[in-house]
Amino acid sequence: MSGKPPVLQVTGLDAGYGDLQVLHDVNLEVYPGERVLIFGPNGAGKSTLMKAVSGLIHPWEGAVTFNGRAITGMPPEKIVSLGMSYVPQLDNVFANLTIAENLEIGGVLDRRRTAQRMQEMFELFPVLGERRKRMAHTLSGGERQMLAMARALMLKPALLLLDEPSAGLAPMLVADTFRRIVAINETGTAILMVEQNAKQALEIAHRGYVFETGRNRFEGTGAEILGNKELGKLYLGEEE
């Protein structure tokens, strides 16, 4: 990567529900200015790593590691205050309030900065902007996903989760929401994306893990696995 620490470093995590386990020895990295996207079939575990990184369950074993700081099992607010922000794919906006005051709840840890920042996340969003007051309900399903982000990028991040931020949206809107992706990547936020558009993630993203099974399957570059005949046959849905 840069030679730089990674922001993210996952270490042989196992995770699960009640008696059933998901993970297993998962390992993971994400290096400061990277989009590196987790793909694989229904069921393999991509959105219950977001939810142990993200301190929504509490991991079995192994370790998360975030800036350099051991995380593990830690609380989500404490997580989200230490510069990570999770979008998951449902419930990720409060409907029943405007976009502006979505916005200000994703500020609350920093309200000194809270005017400043929406004004950046009216820039990058300029729809959001327009329809300020505007309940989140009324939105579209492109618009509620460009709120969810604005609201996740309010503290600023070091680092982004995003869980599906493709899901239900029209082609056209899916690739809007991937080079909004890219532009907020470029402001210096690193991104970890679950996503099952997983040919066009790949081709924004720097890296990509496979998942299949609760297990790493395959770790590359985006263009080593889109140009991977096997793995394109068995993820990607080509024919030979």
The other form holds:
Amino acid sequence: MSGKPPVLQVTGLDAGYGDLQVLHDVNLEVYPGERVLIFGPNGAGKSTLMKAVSGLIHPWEGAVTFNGRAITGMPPEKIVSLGMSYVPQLDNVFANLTIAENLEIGGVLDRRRTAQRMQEMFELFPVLGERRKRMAHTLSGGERQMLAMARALMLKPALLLLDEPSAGLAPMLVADTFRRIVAINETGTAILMVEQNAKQALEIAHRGYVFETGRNRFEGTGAEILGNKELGKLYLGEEE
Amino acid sequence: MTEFLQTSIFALATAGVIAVSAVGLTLSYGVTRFINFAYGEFLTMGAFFTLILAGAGLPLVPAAIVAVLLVGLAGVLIARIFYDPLMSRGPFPLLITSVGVAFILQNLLRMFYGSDPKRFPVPLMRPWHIGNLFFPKAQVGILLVSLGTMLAVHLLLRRTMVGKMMRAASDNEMLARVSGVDTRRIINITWFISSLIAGLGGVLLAITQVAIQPAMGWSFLLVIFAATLLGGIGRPYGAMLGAIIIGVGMEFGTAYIAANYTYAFAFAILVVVLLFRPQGIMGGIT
Ligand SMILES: Nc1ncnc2c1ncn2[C@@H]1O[C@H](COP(=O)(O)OP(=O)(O)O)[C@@H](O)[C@H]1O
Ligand SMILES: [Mg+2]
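To test you: the structure above is the form predicted on its own. What is the structure of the form predicted together with its partner chain?
The complete assembly is shown below, putting the previous chain first.
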């Protein structure tokens, strides 16, 4: 992409839990302003990759660079301060904090801008503004996903990691979520997201990676992946 | 009627002592997820440090303030030395270690201060009289300090960023970290506040007792646990409510049923409530 250096570069990454190796020599890049999709079967290691990139687990081998800076093995609170935010797949809001408090925590590293960013989040997600004083555990599934995203956007990250943002949402809300992701991306935040709704997600992704058993299986533009017969059969639910 | 009201005055003061102590315990549990069995000794330290400083010539209130701050620092130090290294090993090693710390502290206090009971230096004050009721100034003072502490904890948790970060870390530590919260710093602050509140609880407890002794906090731990569990452990507002129930139960049990079993009433109430609501009375609210 136009010769610019990548925001995120993952090279030769191995990672896992205890004795269990999940990721094997994983490589991946995200360029500034891109929307990149990761998909693949359950258990392929997609969430593990997100955790290794965001600092929640320590990679065994390989390197992660963010804006040219090595962040391999840095603690998550340091990584977020450099401009990468992460929305986990599960438990991605503070259930016993109010909506407003969730956002305050999201903005904790730049408190002078918190009030202004919170207003911007309420414009992007009006329903959150209406419920700002409510505890997050009272929100519906869709509203929770919005809050999770808003929390991660408080610091205006250069890169946003989203782990299955449309999981469990009604079909109408899925399209809505993808529209918002495009809108967020158009404000200058690069997106790396994991999705099971791969077909829909590919329509908005510039590029995609297919993972299988913790390994790179395929990569290409949205059109290339959608046009790949074998992948279509395996992961996109296409008939011959 | 008069006796009932009179008992209520004492019950509220007792509830205040318990509430302060229980809130401190529940805060540290909320953030660290482990029950610090040395917590009772933090109370004892509050009482003994006050006694030592008062013995050195400080008036009671300044002595208590300095003592309480010292207990806060001691708590951070103890946590860093004994608890932090074990945080990733699950609850059991921590629990055993904290019992060990309790005994070390208790024996240190005994060594330096002897095991015979000491009188706490509360000046004798004439109680206020309203009709047939009398309001001992010490009891009224305890009640006011407890209410002030509850208010301060409430404001800390709801209005300050440190308090919100404590709640966030308690709610979801991983998410707090990826949001940029330095959870190690928050844990240290939590230990400081929790131990400081324990020290204050110890001073209040000492005021209500005829004499103070090295095992006073350890024995009172049962009462604190009762209130904390009753309120749903890790829930400060629950602990406050639990404390009122236990305090009132203890004082009325002592006044109307049997005078020698004050602490046993705390335990009995706990057992009865938990039989009906295992999650505590505040289940579901944080
Ligand atoms: N915390 C964990 N401890 C141990 N194993 C885990 C943990 N999280 C995930 N795994 C294992 O790692 C593998 C990959 O999981 P994950 O990265 O969640 O896959 P995906 O997100 O692609 O569905 C699975 O076999 C899963 O059981
Ligand atoms: Mg996953």
